[in-house]
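A single chain, nothing else alongside it, follows as structure tokens in the form predicted alone.
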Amino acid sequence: MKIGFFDSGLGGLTILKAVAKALPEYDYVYYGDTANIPYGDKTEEEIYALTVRGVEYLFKVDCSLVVIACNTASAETARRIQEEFLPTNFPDRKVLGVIVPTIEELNFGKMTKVALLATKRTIESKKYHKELELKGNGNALLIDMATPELVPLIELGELEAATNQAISRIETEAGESEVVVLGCTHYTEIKRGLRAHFKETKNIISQDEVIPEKLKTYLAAHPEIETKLSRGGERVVHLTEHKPYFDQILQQLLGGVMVEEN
């Protein structure tokens, strides 16, 4: 069986790349719902329906574990899928999100101001705030920043423009923050630019650096899942809509993969 990754577009490929580097032996399948990007402006029910469709596809192609590598989908649907969809339809499969592992990184000894960059839907859901409260990481004070304008720029490969836009927003709205959480998997692509600009003044938390270690820990704690995973080093990408410029992004991120289309 394989490990699946679900995302609304191509941003989650950065998470897959990082996980595959840390755990290269396993087989991976990626589902990018590029026909319906962005998710940030959709309703909760729309996001749930689209995410369920993607997760169901991944299960049907032999994934035993699916990582929802999309903060908007994690915010709206991960727990609902875990509590409602899986018990009835796939009781032997698992779905994980990316928000809880990220929240676990916000464990500070003193009160720390954290700028949270995310899509409009993720910010509105207050999922980060709710999980922060559940985890008891009370020394992190979140400053919400809805930055949906970054996703299209990153999808088009306009990283400099996206970085400059993020810098401008952070300096204007959260200049006093000590930490910046990139709460969208697309935003991992601008972490280097942000670090180069802010240097030591802000700690940039990027999910492609968080999820691999968390997944490794999860698999070690769940041998009933880990022992069933196939080990062929295969990477397959399924996109619900393919565009020519995606090929360059796929080559850059994964070094060339098999791409399927609906």
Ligand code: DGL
The other form holds:
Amino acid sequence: MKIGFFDSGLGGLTILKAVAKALPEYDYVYYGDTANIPYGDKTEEEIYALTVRGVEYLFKVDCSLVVIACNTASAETARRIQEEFLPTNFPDRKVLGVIVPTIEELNFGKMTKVALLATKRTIESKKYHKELELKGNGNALLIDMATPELVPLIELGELEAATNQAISRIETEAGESEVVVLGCTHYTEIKRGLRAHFKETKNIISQDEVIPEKLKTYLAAHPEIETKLSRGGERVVHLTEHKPYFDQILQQLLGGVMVEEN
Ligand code: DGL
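The form predicted in complex with this ligand is what I need now, so please give it after the form predicted alone.
Next comes the full complex, and the chain you just saw is listed first.
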């Protein structure tokens, strides 16, 4: 059986790339819902329906475990899929989100000021606030920054423009922050530019550096899943819509992969 990755577009490939580097032996299938991106301005019900469709596809192609790499989909669907959809439909499969592991990674002091960059939907869901509270870290000062304008720029490969835009927003709205959480798959692409600009003044948390270790720990704790994973080193990308300029991005992010389209 394989490990599936779900995202609303290509951004989650940066997470898959990091995971596949840390755990190269397993077989991976990536589902990017490029026909429906962005998710960041859709309703909760729309996001739930699209995410369930992607998760079902990944189960159908033999994934026993699916990582919802998309923060927006994680915020709106991960717990609902785990608590309602899986028990009745796929009791032997697992779905993991990215928000809880990101929160676990953060070691906030009481008054640490944290800028959270995410889509409008993720920010409005207040999911980061809720999970922080559950972890007993509700006192961290989370500065919500909805930055959906970065997604199309990054999706088009316009990284410099996206980086400059993010810097200007952070300086204006969260100049005092000590930590910046990149709470969207796509933003991993601008972490270098942000680090080069803010240097030691801000700690930039990027999920491609968080999820691989978390997944390793999860698999070590769940031998019933891990022992059934196939080890062919296969990477397959399934996109709901393919555009010619994706080829270069796919090549850059994963090298030679098999691309399928709906
Ligand atoms: N992949 C989404 C996320 O991580 C961002 C892109 C979108 O709006 O669909 O939140």
